[in-house]
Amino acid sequence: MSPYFLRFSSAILHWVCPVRRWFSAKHAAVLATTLALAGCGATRNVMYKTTGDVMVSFAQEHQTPFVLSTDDVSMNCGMSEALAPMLMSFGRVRDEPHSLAVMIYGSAGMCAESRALNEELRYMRAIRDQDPAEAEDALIAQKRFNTLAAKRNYEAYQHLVAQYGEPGGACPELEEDYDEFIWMMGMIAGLQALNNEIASGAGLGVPKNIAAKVERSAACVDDDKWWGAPMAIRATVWSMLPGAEPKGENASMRLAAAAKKGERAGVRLAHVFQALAAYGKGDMDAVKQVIRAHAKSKANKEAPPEARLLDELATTMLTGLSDRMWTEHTGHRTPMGALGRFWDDKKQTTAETVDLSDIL
């Protein structure tokens, strides 16, 4: 081999071989990196959406049901303020959430709705006072709470839509239990839409035909296994809409049978719908009634383990509406285990409180 090939070899390789050696790690490192981008990018998804549906999976099946076996409604409350962001961030990686929507927006409606409520007492007591400044300001947060409540319980209400299409014409598909009890739930939260946008006075776009829609949706269920809950809330649909009642039907009769449906479950949720149909016609005594026969109900009657914060939830709603009818009248509210006894029941003379037995 001569020395010129030698040398001119030598040189080719002193060139070439660095450049070589610095493409490959190069190049190796770029490839490496954009495989890893790319198949972390891949495996992240596959996490976000493998975690999503466990999640939403695990609320449903679990969550959901363990819940309503629990009767602290507050803690339900927070819970769904604080969880409605975490749950339908999935939304994002997996198809949204709808049914376990309608139950978050709807609860944390009712979050809302307990706020109002305790500006409406604070509003009462100013008026008490005479002192308009207080009363006005209250009313401000009153309206700003039923705004808020007014907006979650109709995102609760396009979620149901979203899951089983428009109420008001042919019934859904309700395949299992739980799909029918989201039905009901959208249709309660639609009404509540309703009711706690006109409360507050604001024009937010809530569908003024939602309650002619939820009466007729509410049929998609079965009354019997929902304790009365349906037909009470067509009953209450047909007593505040002037007109709405069929021929041969009578609301009262129906809210009252409803009621003892209710009753006989343990599952009072038919109590609040006869006393928000009393409430709206200016009816107090027979408001009164109810919630006697609500505490009197309870008291001899527990709720079956897996509907208790149903009936819980009646409770509270009951005693909402006792709060409002004490604090005009009193200035405060339903007195400490007062619930189902008002201002002005007539006090039991001694005489009468008097056990005949006793003395025989």
Second form
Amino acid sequence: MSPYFLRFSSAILHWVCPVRRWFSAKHAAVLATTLALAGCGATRNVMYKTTGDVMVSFAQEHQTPFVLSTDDVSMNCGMSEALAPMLMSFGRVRDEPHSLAVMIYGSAGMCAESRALNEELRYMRAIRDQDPAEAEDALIAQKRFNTLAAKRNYEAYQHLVAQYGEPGGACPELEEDYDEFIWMMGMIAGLQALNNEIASGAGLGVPKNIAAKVERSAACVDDDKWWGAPMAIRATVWSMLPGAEPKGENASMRLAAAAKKGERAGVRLAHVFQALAAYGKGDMDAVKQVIRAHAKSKANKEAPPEARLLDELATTMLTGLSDRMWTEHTGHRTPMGALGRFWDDKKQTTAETVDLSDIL
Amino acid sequence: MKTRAIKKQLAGLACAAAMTLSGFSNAEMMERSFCVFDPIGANGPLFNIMKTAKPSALGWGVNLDLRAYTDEKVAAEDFKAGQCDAVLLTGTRAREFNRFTGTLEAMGAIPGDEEMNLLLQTLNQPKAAALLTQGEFEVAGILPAGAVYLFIRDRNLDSVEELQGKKIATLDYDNAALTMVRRVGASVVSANSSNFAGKFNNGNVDVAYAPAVAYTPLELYKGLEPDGGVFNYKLAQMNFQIIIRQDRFPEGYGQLSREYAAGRYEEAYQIIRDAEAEIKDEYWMRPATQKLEGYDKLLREVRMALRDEGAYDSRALTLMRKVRCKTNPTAGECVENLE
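One more: the block was the form predicted on its own; return the form predicted in complex with its partner chain.
And the full complex, kicking off with our chain again.
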């Protein structure tokens, strides 16, 4: 999409401003009038702004839904990293595309997180191999990527604030599904920014009250429409932030209910929150159960076409958790096709056999 | 034959020397559990800092198996029951494992970062090891968590006398805090680290005490609105302590671990400074110097009373008095030598 637009807009500008080409008398008249009224620089600005408007609208109306219908998380990651500077540069000639920035910086944050995970796995292998220097090096690399992820996710959160106002108070007017979706993604980016900052060990200035604000603001979107993810976000904060759980509530029960909602819809984001809450508490058996449930549900129900990427994203994140656990215990990540199974599972002995006693 | 035997011995010695120089051989590596209290759990900052220590511990011959605890009481109990070889706790909880270091959080004993740093560096000297060992337990590192401040819902309440009859969210397992609250005539409202912020923000208590690092995450500013304030007087210096069962670790491990912790002080102070800077200037209540001297005196009396009751360690109080007198040698207490 972008190269075509660039070529298109560049062609128009060359046509209008350098005035080296042949053009008709009518064109000349229009151009002369325009230049007379505003000058060449202004014409350029009009063109830039128009291009920016088209780009941003196109990205919101077509690129986002298209990307959400794909299932290649890695490609989405690459696209976000590559496109972010270009899309955001249109903020120089028109309003900043804040809502788009929530998505694009959030996705770019996930790219950095994925690299941080690989370094964490290297760290774990080095610990297993009793190699302190390698472990230390992997830890430093992991922190660098977490620093980058924190910056990107916080950038996404700041664009959310710029677009809809500061979360934590009254709910903003979220007119369309798109706004609700961006709101939810911004909440997730905010929480991730906090997590990444803690993991980086660097003071990057991510406000520490994001978690408390997100807990309240996740309630601004419809839980059923978004596959139980909003309640899962809230319950995860309850389980992590001391004293955040309201009286009469139970984070584990809410998370389990949200997970069921996600399973029914085929968009199993709630599993990620359920697993993260259990991981935070050090309850590895519960983490295993969530990953098992995710793998089983995934095998039984496909994601709806419009949200395939989100379901795949959930699978990628749970695979990351599974890889951590596998690596800690075996030295390698989850084997191919083994998501939902663990190194210490009892082997099934249900395979049918023929009695060999009379021929032996 | 004799030559061959000598060669064999020399080869053995060379091998042993090589092993020593390269650290610990796989056969010597100890697998030890380390139970880490972090209010946020395995994703929290304390757990993360302890994870960072793993490669260094590996170099000292110990492979630490980190376990996250969000409930400090459970972590302390599991450690006592022998289910953890090491534990990370707040100084107050650590008091039952080492009365000396458990006294470092004594009220009013450390007036500022400079004194805290001086104290920690003093305790990091190898000759201080005797003070850090009590029975089978050794303190293998202390990390500063910052000063504890009073958070007050009504800033008109600006002197200790006015605390009389007011409700204070108090950690009920901390004898020292209970004594102090009763001493000023306030009423104890039982609280823990999970619920004190809610009690304060909802107005169930008039006063709470906490380090600045709790201010933003727990949204204590909500309880300060509209008329509250933070009393700018360092009530105590909170800290986290690593306690190990000495016989479960190689000789010298405690000292190495303490030196490692010392390398993290600047990082800890930066976190504390950032957190304190987040408290809006308008919230800070700055008492007059004359009043501060009165509070110092009051807290000193409470410390001595708690020492006489056996809650505080007299050697720790003496050391902290020496630290104060090093930075402020003209203070009256430096002549009185009561602590």
